[in-house]
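Take a look at this one chain, the form predicted alone, written out in structure tokens.
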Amino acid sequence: MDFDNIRYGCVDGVARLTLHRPERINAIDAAMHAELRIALDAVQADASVRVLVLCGAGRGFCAGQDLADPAVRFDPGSQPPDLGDVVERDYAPLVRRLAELRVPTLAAVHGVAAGAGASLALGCDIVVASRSASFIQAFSRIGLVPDTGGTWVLPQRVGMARALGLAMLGERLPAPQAAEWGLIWAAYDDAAFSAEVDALAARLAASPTRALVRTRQAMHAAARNTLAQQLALEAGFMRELGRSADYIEGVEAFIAKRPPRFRGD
């Protein structure tokens, strides 16, 4: 598929979606949103895809919303556009789509992930970053609140005190500290970052896809469920997965002391 604002391809079960506006540090505009929808539709429809890697081109992951985008731009003295419409039309569906994708998602962050760019990365199942990368909740700098799911994911990952500090102060959070706080999975040395991402993506692509997605669903549901409800949800997922080809393969491989060959079903 040919795109102007992203790049997309799939090799050996690893779909790679690259934000590609390097001259704007991959800032998101309406045209990029439209292309992201097409690419995510392709991931959802392609049974050969086993994992999605989300990354950015050039010197950073994503600078967030492009304030020059006509959807949000306004002239001094004029009435600003309705930002709630932009969130409801573009960002909320994007976050929900990532959360409901039929394969696990891996965000590979280098350089800066700011504003909606940071929240977009954190909307993936696993987030890794180069040691020189950083995350910035920049919304308060222009009088806004974190969006793209930021107010949902931050308190869950780092606790209320740190979430409020990050959001209210808008300070840069270096990747190693983000990993130490539990905001992301790991921070890798810059020189090894690309190889580490490739290895992790390959590992996820070779894993039991449906089990990983059900794990995501169960953990997301835990925040709103009682213990009894969560136990029932686990039982239902175990009933389903216990009849899957991947479970049979996993047990047979364990007994035979060989690596499993999961098919993702």
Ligand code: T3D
The other form holds:
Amino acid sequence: MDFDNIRYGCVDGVARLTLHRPERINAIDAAMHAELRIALDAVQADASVRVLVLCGAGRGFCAGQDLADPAVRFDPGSQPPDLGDVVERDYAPLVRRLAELRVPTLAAVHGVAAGAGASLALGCDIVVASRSASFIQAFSRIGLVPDTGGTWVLPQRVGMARALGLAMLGERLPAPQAAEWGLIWAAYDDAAFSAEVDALAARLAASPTRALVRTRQAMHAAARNTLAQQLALEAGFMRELGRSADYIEGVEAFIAKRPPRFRGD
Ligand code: T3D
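For comparison with the form predicted alone, produce the structure of the form predicted together with the named molecule.
Okay, now the whole complex, with that chain kicking things off.
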């Protein structure tokens, strides 16, 4: 698929979506949003995709909203832009799409992930970063509130004290500390980062992906459910997955002492 602001391809079940505006640290504008929608449609429609890897080209992951995009620029003499519209039209659907994707998602962060770029990474199921990477809740620096799910995910992962500190102070959080605080899964040495991401992606692609997606759904639902509701949800998912080909394969492989061959169904 040909795009101007992203790159997209799939090899051996691993779909890789690369934000590609390196001259602006992959800042997101309306054109990139449009291409992201097309790429995520492709992921959703292509049964050969088993995992989505989200990464950035050049020296960083993503600097968030492109602040020079006319769609968000204040033009003296005219009405200020309605950022709520931008969020509702572009960012909220984007993070919802990731949360509802039919395959697991892996964010591979190098360099900086700032503003909505940080939220975008944190909207993936598993987030890894190179040791030199950092996360910046840049919103407060320009008078905004964390969006793209930032206010949802931050307190859940790091607790209220750290979430508010990060969001209000807008300080750079180094990847190793992000891992220590539980904001991300792991920080890998820069030299090994690319190989670690490839290995993790291949491992996810070979996993029982339907069960992984149900796991994501159950964990997200826990934020709003009572224990009784959550137990019922788990029972329903177990009922469904207990009839899946992957479950049968997993048990057969265990009994036969051989590696399982999961297909995501
Ligand atoms: O629609 C809405 O506004 C609502 C949605 C909002 C969601 C948000 O994401 S709000 C937060 C927006 N993002 C930011 O505020 C971050 C702005 N960028 C920075 O603070 C810094 O660039 C970084 C900390 C990310 C990186 O710093 P550094 O020193 O490594 O790089 P740099 O020199 O600042 O940036 C390199 C180039 O990218 C530079 O262009 P130039 O001078 O070489 O032509 C810079 O202007 C450009 N760039 C970086 N971030 C953005 C950007 N251009 C447009 N928009 C950006 N967000």
